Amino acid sequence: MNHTQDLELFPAHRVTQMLFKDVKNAAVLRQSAVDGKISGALINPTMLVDPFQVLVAANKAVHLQTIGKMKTRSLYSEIIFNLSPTNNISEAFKRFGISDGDESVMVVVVHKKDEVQLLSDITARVDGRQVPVEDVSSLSDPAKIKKLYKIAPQEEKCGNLLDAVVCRMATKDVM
């Protein structure tokens, strides 16, 4: 159920996703995330087109981190920060954070190889069923996505919609 993966230019981090349906407890969640009783961020899945396109918003979070450039205040919203095409973070916050009415949420989890105990305190917090990672397309909004990225059909035609994306994620700083 959990997607877990070594970020290779990272060796001491680890990338996990876990992904959340039925979630009764969405405010309570991002609440606890705001007074930063959850490490981790809660992202909605209906903006997420494939597990990867987090994997490289958190590689991005980590590199950024180490080098002292985050733009926002935490690892976890800079992860949220990463997925978006602009570089406004509120909005970043509003299409790709969680909101308090919201019936499925990705939680994303950057750690050392050691420490399971905090992934299993945060799934404990959910009070939603588990699904597999890669479900996370039958959750997402292709007409939204392709909106907000601004993705036009000749794209598609040369690649997919997650290639679109994450072109986008990558070159939002030099845009």
The other form holds:
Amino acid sequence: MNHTQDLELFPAHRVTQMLFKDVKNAAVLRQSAVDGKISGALINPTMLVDPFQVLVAANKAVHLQTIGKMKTRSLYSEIIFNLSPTNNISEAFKRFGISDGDESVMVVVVHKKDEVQLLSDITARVDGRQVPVEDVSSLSDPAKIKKLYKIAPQEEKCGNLLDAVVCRMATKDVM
Amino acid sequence: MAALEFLKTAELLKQGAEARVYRAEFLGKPTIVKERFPKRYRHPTLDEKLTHRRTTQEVRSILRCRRAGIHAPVVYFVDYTSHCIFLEEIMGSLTVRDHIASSQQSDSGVEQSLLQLAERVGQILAKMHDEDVIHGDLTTSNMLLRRSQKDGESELVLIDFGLSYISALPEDKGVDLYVLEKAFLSTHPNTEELFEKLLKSYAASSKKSSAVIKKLDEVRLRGRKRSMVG
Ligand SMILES: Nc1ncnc2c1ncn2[C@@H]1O[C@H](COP(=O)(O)O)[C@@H](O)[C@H]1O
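Given the form predicted alone, corresponding form predicted together with its partner chain:
Entire complex below, previous chain first.
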């Protein structure tokens, strides 16, 4: 049920996404992330259109880490920051990170090929039901996403919501 | 650098004077990578500045077009250290250039569909100019036709914004059209009527077209004078 993609630009790295529903310990999970006990980004799936959106954020985070130009303190906070259309870090966490009462969570881990233990460590911490990552589209809130990314109806004429979101994420530094 | 290392394994599609274009798989998707390389004859600092500006302008123009509902490739990733832009590969498409050429070869009766295409191009360029995007390199090779995933209609996708910039000046828009006119008429013989249709449709669609067409006329005149002297 995990969704793993190699980062072609960084051959040593791959990104694994895991989606959980009926999560009962979101507050504990969030605290563990803040304390650095979870090596993964915990994302609110209602703000996600598709797993590709996460890959774009993760690739950019690894790139910025490699050249020493991250805007936040860790790779995982950088992934969350990259999802956001604005440069406000705390707003990015509020919108794209999980909140204490959340019942679903997308976990994103950047790891080496042989670091599979990292993944089962996280799975063990989540009190919830793992579902296929592709199900994220059934959890997403298109109205909220369109509002936050400021996507007008005319833009959807030339592509889908994912296209519009990805374009903004990729270009936000020069807008 | 990661991107440059990656490009060694990619398929080189085009080697230009300013940039190389590659095809590769990126994050699992078919992707076009455009790499702007350093120009040795320029001062390194100046070269870096110019290259950076071109890259940001290209990306901004694409976003501005898409926001206005004009088809252009999705931007996946921009690497400002190696000056690479990673773009959606427009799959299953045909250049307007090839479409016109093959239509001209086949029997008559396609006249009507080419006129309709010219009309659509005029409308899209009018919309682009109304957004103050100057393409900078309009040719029929930089326009792609693709079957829509939504309704099977063919869509016109603008590509290669490498020389583009933002400007509200009618002069810049007039020159943009002049560049297209030169390219159009030299690539496609006997298409004066077709280009005429394109301009008519542009004029009818753009809110600010009269100043632009006036500038186009001036630029044409200058071009002609230059060639008489020249
Ligand atoms: N949803 C999350 N996923 C992963 N890391 C997080 C998350 N929320 C907070 N963190 C980490 O905890 C740090 C402090 O977050 P905060 O409590 O928002 O100030 C951040 O910089 C992140 O490194």
